[in-house]
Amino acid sequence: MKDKPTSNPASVLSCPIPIQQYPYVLSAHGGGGKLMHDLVQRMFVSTFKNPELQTEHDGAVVAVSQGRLAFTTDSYVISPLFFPGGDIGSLAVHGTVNDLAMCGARPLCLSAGFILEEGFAMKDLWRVVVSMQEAAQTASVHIVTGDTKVVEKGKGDGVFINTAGVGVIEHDLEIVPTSIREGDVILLSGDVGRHGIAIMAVREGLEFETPLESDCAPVADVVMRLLDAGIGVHCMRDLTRGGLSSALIEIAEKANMHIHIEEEDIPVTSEVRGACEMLGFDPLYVANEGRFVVFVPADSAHQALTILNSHPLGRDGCIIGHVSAEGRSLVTMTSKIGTRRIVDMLSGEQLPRIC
């Protein structure tokens, strides 16, 4: 379950549904007939080829070695669907693997679910299916099940991708909120607010000299490597929607403790902080979808974040803070300017349809 998918043909091909013919989604592509039939052998079968999923059954029946299952699903909605750093596609299985790997899993297999808007560009879908491909191979994972469904013209935005992951536990950690202890370190893979700003970037039409992508990446290598190399990891979360402050606030209330942070210690790029001072946001709230932190034993913090640095994925990793009994359920940060303050959780949502 290790190896990695082998390479796929058909994401260099040219689509495989004839776009002359059929250039838009049709409700029929929905309906159950041939034009069905057509669209998921040609355009998702054909993409996303292995064993599993070449069985047509009504799901996938997967070998696994000894140990638990991680199991997660997740949802993608976002607007607009192709942005810089990547896409609907690309983040549904980034996304989800990212899940499976903040529990210690190491992604095996993921569903895919496509609610098809009719009218959507065909040109279009199979850029994001070549996409989703390409990052489940990056990944090492393959879709192996899936479900198609085409609503009316005006009741979708294009493409919504409904995406399950199942991924194997091979080590004996309980990697959850409540096995957090006090003297734990705090790890942070990287800066912090990319792929919010990315989103709202382009929407709003905003320009940065230097150009700024969204850190949308599958973050289970780098993970991996800090389990197999004995690092008893007690928690991780990676920082999607409510970013960093709202992970840090969701562990504490969950495992009763304090968390200090420090922000001196938070990489934001120039282009971030600038964006949120423009835009009135806090770059600590701001969603990525290639970021993580891991809670760890003080005697293992160095090399973790050894084994983190030498991860490109990890090289701007960095320790944040640290966990406490005192002021249960609690996250507070000291400030550049050396002020203590309590981190409070958003009482809406900064940048809406970001995942």
Given for the second form:
Protein chains: 2
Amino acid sequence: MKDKPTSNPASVLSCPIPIQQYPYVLSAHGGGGKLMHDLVQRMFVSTFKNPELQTEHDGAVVAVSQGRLAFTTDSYVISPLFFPGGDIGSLAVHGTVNDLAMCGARPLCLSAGFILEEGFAMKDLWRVVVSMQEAAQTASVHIVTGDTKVVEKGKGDGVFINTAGVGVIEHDLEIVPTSIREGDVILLSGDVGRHGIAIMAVREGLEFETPLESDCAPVADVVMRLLDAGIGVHCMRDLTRGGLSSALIEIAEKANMHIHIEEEDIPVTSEVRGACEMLGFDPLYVANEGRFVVFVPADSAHQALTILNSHPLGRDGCIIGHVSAEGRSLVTMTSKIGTRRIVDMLSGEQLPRIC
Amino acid sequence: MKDKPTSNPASVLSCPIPIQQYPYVLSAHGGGGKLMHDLVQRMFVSTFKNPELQTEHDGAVVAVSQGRLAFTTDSYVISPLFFPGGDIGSLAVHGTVNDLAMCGARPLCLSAGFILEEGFAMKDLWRVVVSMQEAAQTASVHIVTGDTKVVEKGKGDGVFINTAGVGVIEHDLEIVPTSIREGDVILLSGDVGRHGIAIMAVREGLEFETPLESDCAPVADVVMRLLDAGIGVHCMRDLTRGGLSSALIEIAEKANMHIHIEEEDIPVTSEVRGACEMLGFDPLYVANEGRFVVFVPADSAHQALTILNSHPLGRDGCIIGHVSAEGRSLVTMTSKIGTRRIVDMLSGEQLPRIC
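Now show me the form predicted in complex with a further copy of the same chain, since the one above was the form predicted on its own.
The next block holds the full complex; its first chain is the one shown before.
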């Protein structure tokens, strides 16, 4: 399966750095002189254009009303850089926006730190930058501050991107693992495993009858709808590295609670299921980039599900389990054939450099 | 000149990951399973211990009073990782704390994103982490959220660290380049060029009679004293990549003002001067990590200088120039022999991977 063309309008023609003169990133593009100044101004500041970034100071200044802020960071080292359904740029925006949403925060602004490998193709950098700006617009956040470093060829891998994000918390809920309670219902926002399998398919050259795309998407909007409706959310978690299973295990351990899920209620597409069987993966451990679980009190579960299902990014959302008892840091699952087993944390990893 | 032992108490014995079992970072340390969970818990969360980080959610939640926040980020790719006067860990904390201070903000919290190369020595990671925690304590900031990725051997270089920072602005000043005015006096906080030359000395194996240490330090405290005293600061800038000259040129361009400085007023130690002559560098373009310029109205220049000189990190601070006229994006300098010349931006770089 090949990287299919996306709506990304970045073209060599529109690249603000003259490609003929600078087809590849040079060490000097990170050296603090004219070349770096040009790269930062023309590639980043012009593209991410917004009032905060435009001050071009050592940092950005943003106004906030009294209250609580969420603050998060992620570095993105995904390989390949471009994949069906996204690229490292959109992922770097969606991933951090999603982490803010998981704190129950409305995303306010992002930072972007680039580590470029000398020799990285300027046109690919441009494609990534345009994709970041599109993703930021979709998620209604500004990229307000940034940094660029260049390392020698062989000391990096094209481009690594770190984004940090600040969000505003506009409610009084404590959305953390320790807030989950016995009887809480667990909702899952959609089918699992597509991001990891889409990446693996590109790496392994797998072909599917129906093209398989990553689920990479910004979930803040659907999360805000749940919160704005007054759902008393206890905890949320997006299902990135380690997938659904690892997220639930971490929550169970942190909360010292027993979580039980039903395998047959967890949506997995037939393409993902088939690829997992072929590759020897368990879809419950495969990474997602636009899927999350939300823990809510039982009496608001159906309202929460209705809200989730009314949003494109929660259309296939469903109830997958509940919190069953205190004092046991454990996740159990009833399998499709009715047996009950413990869901364990993986010792290593399934897929390296998935995000 | 060799990397001298510092006060850093990190030892193989105290490393929370068993070095005999895991002498090197493995790919699985970034894979989202048990090994990564252990690394994050035992290496990072336990060492950077604070209430916000302890929630171990997708992000940290911090309380703020109404007002303005500063937000900044930097990735650190310095080579070598350990150098006289610091290491990549202390640098990653000081650098971001300093960027917040340059916005006139009191540093509130930091994020830390690690990109580890498979095979990186666990004991070196531990040394870096302890150094970060010491630097954070010195600067009175908490590292409240983080992320860890591992890339294959040959796709990184030991460790890259991104830190982002949030700070609180407790005054009404607009501390940005466009706030500088004709007649403003420019103060420099101390001698320039030590960081860059210290790094270069390690790389080139240079020996000095007096050991030359980086000036790497957190300057927020001395900056807060200026602001708390009511100095009407117009702009500040720390003198990192590109050094004093590049910082002044960027401010002059952004403000569309003419900045004039006096070469003989700029402190440079004889060791730095000698090394620069030998290596063919101009100390005014060499990177610093604990030096900054501050632009103040002429009538508060002497009060500002007194405050600066009363602090250990501004002891050698001095007045080096002034803002002379509007409408000319230019930096000029009167040299020691009395000639006047334009200070130009370098086209490339002097020293790669200096920060």
